[in-house]
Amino acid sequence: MRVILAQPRGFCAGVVRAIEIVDRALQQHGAPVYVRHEIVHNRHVVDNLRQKGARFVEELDEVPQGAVAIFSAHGVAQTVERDAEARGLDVLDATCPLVTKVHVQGRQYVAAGRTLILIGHAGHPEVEGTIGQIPGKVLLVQSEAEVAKLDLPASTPLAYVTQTTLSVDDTRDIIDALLRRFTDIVGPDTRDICYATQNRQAAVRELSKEVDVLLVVGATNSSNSNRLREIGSESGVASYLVADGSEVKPEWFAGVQTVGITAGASAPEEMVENVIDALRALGPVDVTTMAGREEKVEFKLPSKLMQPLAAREV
């Protein structure tokens, strides 16, 4: 069996930063440190950090007063920030800088007097955090059909922002529907959607031209991983989302010669290797990596995590 790995795949800079924030907080403060929500949507990453001493909670009232609290990469509402301050928590914000960029854009549009539309999935932590960062009403739109149902005059001054992990194609279609319906609307180009989301989606489209089956390594609650699987299916390739090699089913590969593998932005490379090992259990495997974009993006850590460790390393 021939296996082709997508390039790029797996961890993005925002996920690397978030995980490193938890790791460094544990080194600096010792266990436990408290993380509100899963730091990223991947069980293996969360379990690894839990074993090191991170405790994951859903609400801040589960965090002892004065303890170290870390906000996940998805971002949080301003009410959560105020609650943390009132409880005297030592906060480290692991919100992805590209999510923070969406928060800033949204506030700027509202300050300019525009009604804000957020393109995203209801209930997703990033969407809830973004809505909670905007001082004013935010209209959530999930599809072109919901654009048609918006009860607003065509001349309403509007602006839109997007969840960073959506399908670029789906987002573009919704934006086009907004532009057709409303006469005074502004917002970022689809190119402003997270670079990692775009790169991984583009890679899957290319990979799907060469394979019989596509495996996407990622969690079921990972938005960007689900989009990758959907893109493979839309390309006419049998596509499956798996957390690791234990979820690989032999019947998927009957008569299959070429398998493509990619990974969502929160899936570690060791899980990709785990999936390859599961394929090797079925027979000989030849692994190659497709040509693709090399990502060199890095995001800075919070300054208060840098100095003590730097001094210790000296």
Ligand code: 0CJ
Second form
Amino acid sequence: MRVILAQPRGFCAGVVRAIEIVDRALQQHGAPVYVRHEIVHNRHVVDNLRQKGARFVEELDEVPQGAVAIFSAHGVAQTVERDAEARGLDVLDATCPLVTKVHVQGRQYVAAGRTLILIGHAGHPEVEGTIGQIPGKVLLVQSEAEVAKLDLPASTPLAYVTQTTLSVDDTRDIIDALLRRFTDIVGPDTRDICYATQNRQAAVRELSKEVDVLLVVGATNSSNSNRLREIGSESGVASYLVADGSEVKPEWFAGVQTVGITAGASAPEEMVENVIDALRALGPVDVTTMAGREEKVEFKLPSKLMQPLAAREV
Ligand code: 0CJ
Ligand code: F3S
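Taking the form predicted alone as the starting point, write out the structure of the form predicted in complex with this ligand.
Entire complex below, previous chain first.
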């Protein structure tokens, strides 16, 4: 079997930064440190940090007074920030800077007197965080059909922002529907969809032309990973989302010559290796990587974590 790996795939700069924040917090403060929500949507990442002494909670009332609390890469509402302050928590914010950028942009649109529309998926933590970072009412739109249902005059001053991990194509359709319906609407086009999401989707679209089956390494609750699987399916390729090699099913590969593998932004490269090992168990495989875009994005750590450990001890 031929295996072609997508390029780029796997960890983005925001995920690398978020994991590094938990690692450094553990080094500086010792265990336990508390993380609100999965730091990124991946059980392997979470289990690894848990073993090092991180404790994962869904809400801050599970965190003892004064403890170190880390917000996940997906961001939080302002009520969560205020709650953390009221509880005297030592907060480290691992919100991806590209999510924070959307928060800032949304607030600017509202300050300019526009009603804000958020294009995104209900219930996703990034969407809950973004809605909770904007003063006043935010209208959530999940599909083109929901644009038609917005109960607003066509001339209402509106603006839109988007979740960072959406399908570029679906979002374009929703934005086009908004632009058709409303006469005074502004927004960043599809640019709120982050570079990592855009690059991984473009790579998978190319890769899908070459392969019979696509495996996306990622978690079922990972928005960006699900979008990659959908692109494979929409391209007519049998596409499966797998957490690791244990979920790979031999019957997917009957008569298959070429398998494509990609990984969501929160999926470690070890799990890609683990999936390749599962394919090797079925027969010989020849692994290559597609030609693709090189990513050089890096994000700075919070300044609290930049001090050398020795300096803190003096
Ligand atoms: O929302 C984000 C800032 C992306 C974080 C990395 O990916 P993941 O899988 O944790 O999150 P999504 O469900 O948003 O893709
Ligand atoms: Fe940030 Fe995009 Fe990654 S929003 S955490 S760079 S998937």
